[in-house]
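Heads up, the chain below is alone and in the form predicted alone; it's given as structure tokens.
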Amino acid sequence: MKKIILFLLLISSLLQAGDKPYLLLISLDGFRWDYLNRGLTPNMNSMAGQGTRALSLQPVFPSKTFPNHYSIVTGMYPEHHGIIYNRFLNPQSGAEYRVGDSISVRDDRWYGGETIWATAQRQGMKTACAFWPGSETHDPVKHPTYFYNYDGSVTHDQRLDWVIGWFSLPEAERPQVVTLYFSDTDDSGHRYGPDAVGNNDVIQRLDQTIGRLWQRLKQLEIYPNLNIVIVSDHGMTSMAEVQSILLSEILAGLEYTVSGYGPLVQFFPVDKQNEAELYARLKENEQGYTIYRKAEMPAGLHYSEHPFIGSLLAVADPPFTFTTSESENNESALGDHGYNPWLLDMHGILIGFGSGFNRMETGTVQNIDLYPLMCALLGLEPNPGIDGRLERVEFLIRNKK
């Protein structure tokens, strides 16, 4: 009898493991919505042929990478989960969280929320990252089983082999979340612009990549219950005709701190007065952009409750971008993102590949609501203080019950 009882055990055992569900979470970062109708992306577009396709991911606001990429694993507004740009300030203590930074990225006191890989182990999963904001803190909670320090220089291949080797570990060292980032579309986006051929030739090189991928997956004995997300943070617009607005002009003679660049720039003024006089000025000289008071945000960019965001906002309109003379960082080249999440040119993609999606397209899905579609096809329970909705998605999961 005892016999018997350990022989139904271990098959209990055994169907249970191959019941697991397994998630690839892949973010080609500035990869804008219409790439994939460009006819150089054939290995993205038959796996977004057998699984679901979105017309468009709308990121949110501001449409940085940083912000972006951790509402896609949170599932939280960046005025919830506190990464607001690539680069603010706390304005109580004067620290600054800044990309390129190690020191601050990996500070786990900027970040709040709770990621999917924090989820999914504080449920009994284990979980890797080749590479993702957020995924390098110091607090064990909040950072990957595994995971890698970022390195640009690590190649496409190398990054591969890091995916493969973590899914074909033993199984009960073996990662079921496990996520994958290349900045390839980011970087010629700006370089190149959008349009540009030397940015097609880098979006022919990355789903190149991606097949690459995809062929050593399906090796995999995992395969079966693996699903595979692709997404990118936001989009890209076009800045041939970019138009400079110097705040140093504008606010020449006032006393003003202000944090970030590009299309969004935040101020701190020193008291109510001068706080008066900047909105003033700011107003007076409104062209290319539009001049806020925190409490007057258009409640759609979700962008007025953490404390880090400044009382008076700048939020310019593309080909429009801030400098100032102290500036040390504005990314607009031949291309920039960071501007409304409603301009369609800030879009990213979304693909949805395996047993768990549905076979089809569907209109624009917004990037808060990644976070509980990727807890669902993991069996997990959702963090409750989250801004994503699973009932504006769940139709792409196939036989959701």
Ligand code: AMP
Contents of the next structure:
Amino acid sequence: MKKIILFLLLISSLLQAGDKPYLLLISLDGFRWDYLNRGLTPNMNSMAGQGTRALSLQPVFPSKTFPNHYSIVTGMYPEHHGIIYNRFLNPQSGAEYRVGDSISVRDDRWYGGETIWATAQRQGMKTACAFWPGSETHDPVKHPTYFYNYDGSVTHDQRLDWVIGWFSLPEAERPQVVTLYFSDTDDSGHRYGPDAVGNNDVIQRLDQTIGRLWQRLKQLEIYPNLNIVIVSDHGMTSMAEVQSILLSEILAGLEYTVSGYGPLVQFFPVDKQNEAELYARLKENEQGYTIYRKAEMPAGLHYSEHPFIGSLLAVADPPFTFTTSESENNESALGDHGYNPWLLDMHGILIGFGSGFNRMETGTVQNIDLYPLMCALLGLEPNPGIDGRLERVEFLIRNKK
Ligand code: AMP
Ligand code: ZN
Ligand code: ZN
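With the form predicted alone done, generate the form predicted together with the ligand in the same format.
Then the entire complex follows, led off by the chain already shown.
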């Protein structure tokens, strides 16, 4: 009799927890791949040791915050999803998308593809974002069920309260896909440089936040069905030896419309002659950067198809950086990113923790493959029009090949 009661209790607790899958996607902005090897992150290392850890997570080009966060949640390259930089032009209409401009970042017309939360909602799940680029749009089909407009001053613990609150909602209202975002290591990497003590202090504090979050998640009813994916959007390279490229000097006397700053600038020539002149001048002065015609961009950068991409592109190599009117307030940075994703300094991290992940270490994973991976963990049918490939990452999933 006792055995039967125990068995019934076990079954009822399993039924209570339900068999619904839950996913928490955490982004630590600018957290370079090697920060986990500094002896500063016991909590994340513990999660990585019990789950999946990639050597690094390769960003898409350009290795900036918005294009990469949006690629992680859509599985597409920027040339397909349309968020091609943190700031860019629609050359047809003259409209500008700009991080920090709440009107353009909430305008759903800029965002192509389908986010993981839109995919989940289309298939009957609720979703929530404690911040994520692209989560604040006005269109109710495109935004998550629950979200907050970005406010970088919200404390870590307030963000944790949101996440724990959502996962504690009654089942019918509870989101199954939740995102959480922290900008701290990006801010400190720019300010102090990736190898500075000031940056290490921030890495350590962020790991303590993850530790507090983990303790609180363990108390939740859904914990056995929760997979946690910790990523970063890109890494950081030292700009201590920065070399500024002054476009106004190189292009003196020529007419030009330029968009971008730092590692990448794009030109929108008024006609073929203007294009030829700009190209010739930029080619003559090609030092610390490479000038490409749009159609000649290296195929591996996947950055030539979108109509918002300029017809000429100049891509800098670190520690070179383009100085334009858009870049003024970034001049004193001791670290930067946005460069070619083949550079290891641009790589971020990937940790997968929970019953869905194999306990293993693997090599570099591409961030466009995370969307199909997350769909597989949640049992969702992914948007078929993506660049990411489940075949490249499904060996990370437990009970898959
Ligand atoms: P960057 O280093 O220029 O690629 O951009 C990083 C900055 O983007 C962070 O320091 C944040 O201030 C900002 N940021 C991150 N997420 C958002 C968001 N959802 N909305 C507005 N700004 C954001
Ligand atoms: Zn970033
Ligand atoms: Zn940054």
